[in-house]
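Form predicted alone, single chain, as structure tokens, below.
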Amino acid sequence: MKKVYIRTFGCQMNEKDSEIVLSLLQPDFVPTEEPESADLILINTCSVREKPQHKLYSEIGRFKELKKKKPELLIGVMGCVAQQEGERIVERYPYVDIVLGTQAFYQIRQAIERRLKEGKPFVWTELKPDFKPPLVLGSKKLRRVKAFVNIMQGCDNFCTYCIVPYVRGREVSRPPEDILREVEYLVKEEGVKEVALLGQNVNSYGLKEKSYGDFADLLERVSQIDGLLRIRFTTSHPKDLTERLMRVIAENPKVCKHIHLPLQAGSNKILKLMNRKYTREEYLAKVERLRELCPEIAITSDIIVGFPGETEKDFLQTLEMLERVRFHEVFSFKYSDRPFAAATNFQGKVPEEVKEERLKRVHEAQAKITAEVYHSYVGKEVEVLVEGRSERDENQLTGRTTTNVIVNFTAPRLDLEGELVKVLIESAGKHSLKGKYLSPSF
């Protein structure tokens, strides 16, 4: 039995892609956490920002000595940087054996065969406009509470800071029958209680493929699967957030009361330069409507600071939006030029020290808001899906609320994994809540 070590950088979609590759390699390969014992090393890459791309190059360099000691070891690079760089990876690192782009990783077995047969690095980065992600079900039964399910691939939005349409291709939705079959498999065979539906913009699911129904339709169909307790999804684009989708979130008990709704900037000038296709006023109107329909909704977001042309006045409008919306959490980043993205050629680049300072101010402002939001849970009963034992304290259990907040709690028994329980929140930390078990949730 051969061993495969997979190192994954980036988003949840990359995590799911690595899981698919592992399924495709079974039963001939089993996973290992030790690269030194592996026969195949795969690095799944992210190029959305500069930092993960630099991590890739550091990781490849780390395996150079390992390849010298073990010449039969195969090293592969897949994902967004593989798609972006292609042949340049093997030119820079000649000991890399396989490079597979964001559509080609499904051909991992064929790639290994070609590399071994031809005796030279194999690179496959073609992006087909008519590509349809195939249905891949796990070949080895796992037991787990949560799982990711891709519902679409690619993006058509072409935000000016973003590389995704160039490395993931144009937007394509999976057939709903494939998605339903995958979720049913996960629930029946792996005991999954919660699925997270993934896409670059889940809100536009099915808009090209008219016979599929839209995203609201898909949520309703997935919710009918027996044994499934919760449905999450990410990421949502504000411009495609419809009234009907808001109502499904509010009214369907299986759909979690949490939405990740990237704002990116609070200034209309910057939003227009980013090609986000909405204004701050339109964003606020959708947030207001969401909260009218679903008062308990938790909203998280992404913020980019230092976009080309961003002035102090523009930045202050972003800070103002944090106060007005009061997100549960915000993921904030410094703008960085990405290959192919239009903003790379924009004038008015913001100095690095200014970006650093603005990022710090976002962190400080949001930390205060998050602390206040989390403190508001204290004294309340919440429903938690138990994911297992807490990493910090094996005598406690951990799980998440429907609003996606981590809860660590004490309970009279520790064998509650996969169950919905009621917990009384007793205290709030920076990134989680603490409480005590009350009862099962029916």
Given for the second form:
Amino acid sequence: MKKVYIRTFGCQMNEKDSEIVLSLLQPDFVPTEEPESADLILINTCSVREKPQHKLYSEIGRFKELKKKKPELLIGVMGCVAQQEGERIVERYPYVDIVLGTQAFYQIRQAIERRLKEGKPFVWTELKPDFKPPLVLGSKKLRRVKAFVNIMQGCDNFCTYCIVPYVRGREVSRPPEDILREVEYLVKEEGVKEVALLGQNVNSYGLKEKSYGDFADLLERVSQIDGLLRIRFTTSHPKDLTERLMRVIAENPKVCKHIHLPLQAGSNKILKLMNRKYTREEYLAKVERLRELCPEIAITSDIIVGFPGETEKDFLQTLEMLERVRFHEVFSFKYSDRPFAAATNFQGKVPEEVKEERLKRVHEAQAKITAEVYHSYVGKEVEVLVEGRSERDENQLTGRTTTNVIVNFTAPRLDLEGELVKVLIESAGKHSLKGKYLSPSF
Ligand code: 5AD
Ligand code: SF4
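Can you give me the structure for the form predicted together with ligand 5AD, which would complement the form predicted alone we have just seen?
Let's see the whole complex now, leading with the same chain.
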């Protein structure tokens, strides 16, 4: 049996795509953690958050030596950078065998065949507007507590800083029947208790395909699957967060009380330049309504600092929003140009040192808020889905609250993986909580 090594950068969607590729390659290839022993090396790249070329190219360089020693080794590049760079990758790195775009990776088997038959690098980066991602089920061998499920592909929003619509194509929702079959499969065959439904903007699920129902309908349908304990979802665009969806989040016991709701910036001028289609006031109104319906909900967010045209005054409005909303956690990024994205041609680029300094201020302000929010859990009883042993301490268990906060805790038994338990929180750290087991949750 041959071996495949896969290195994944970027978001959860990329992680899921890597998993799909591994399923597609079975049973001919088994995964390995060591590139040295692999017959096929795949690099799944990201161009959304990181400077793409740097990461990819240093990674490819590492594998050149391996290929010299073992000429039959196949090297493939997939993901957003593959989509974006296509032929340029093999022009620059002739020892790369396969380049597969964000839709083409489903054809990994055919790509390997063609590479071997044609004896030259094979590049496939077609993006079809009516692409239908096939249903791919795994090998039944995995046992796991959590799994990702794609519910849609691509994005139609064209935020001006973002490369996603160009490298992942138009937004297409998967049929609910496929999604339900996949979740049922995961629950029955792999023992999964929690699924995270993935899309660039899950709130617009099904809006283009009327017979599918909307995202709130999908959550209700998925929640009816027996044996599934929790449903998470990401990412939500604030403009498409409806009253009905907020009610489902608040009222459906399987839907986790956490929403990742990227704000990006606190100034209306910058939000407009970003083409986000909401104002700070509208964002705040949605947060207020969400909390009215579901007081325990945790909200997390993404922030970009130093978008072109962002003044100190604009930036202070972002800091002010952090204070007002009090997110559980914030992922913050320095704005940087991306190929194709409209803002790349905007005036008023912010100097690197200013971006650096603003990023630091966001980190500091949010670290204080996160610490306070985490501290507010101390003394409370929370429900935790046990994921396994804690990495730091083999004698403790680890899991997450419905609000997506990591909890490490002591327990009289350590064989509780996959169960919902009640935990008393005794202390709060920077990135997790500590506590002790009280009882089973039901
Ligand atoms: N520069 C900086 N951050 C970006 N993001 C997306 N594109 C850019 C860019 N060009 C951030 C956004 C998004 C997250 C996934 O990455 O905050 O929500
Ligand atoms: Fe990018 Fe905006 Fe689409 Fe998110 S919603 S993927 S930020 S274009």
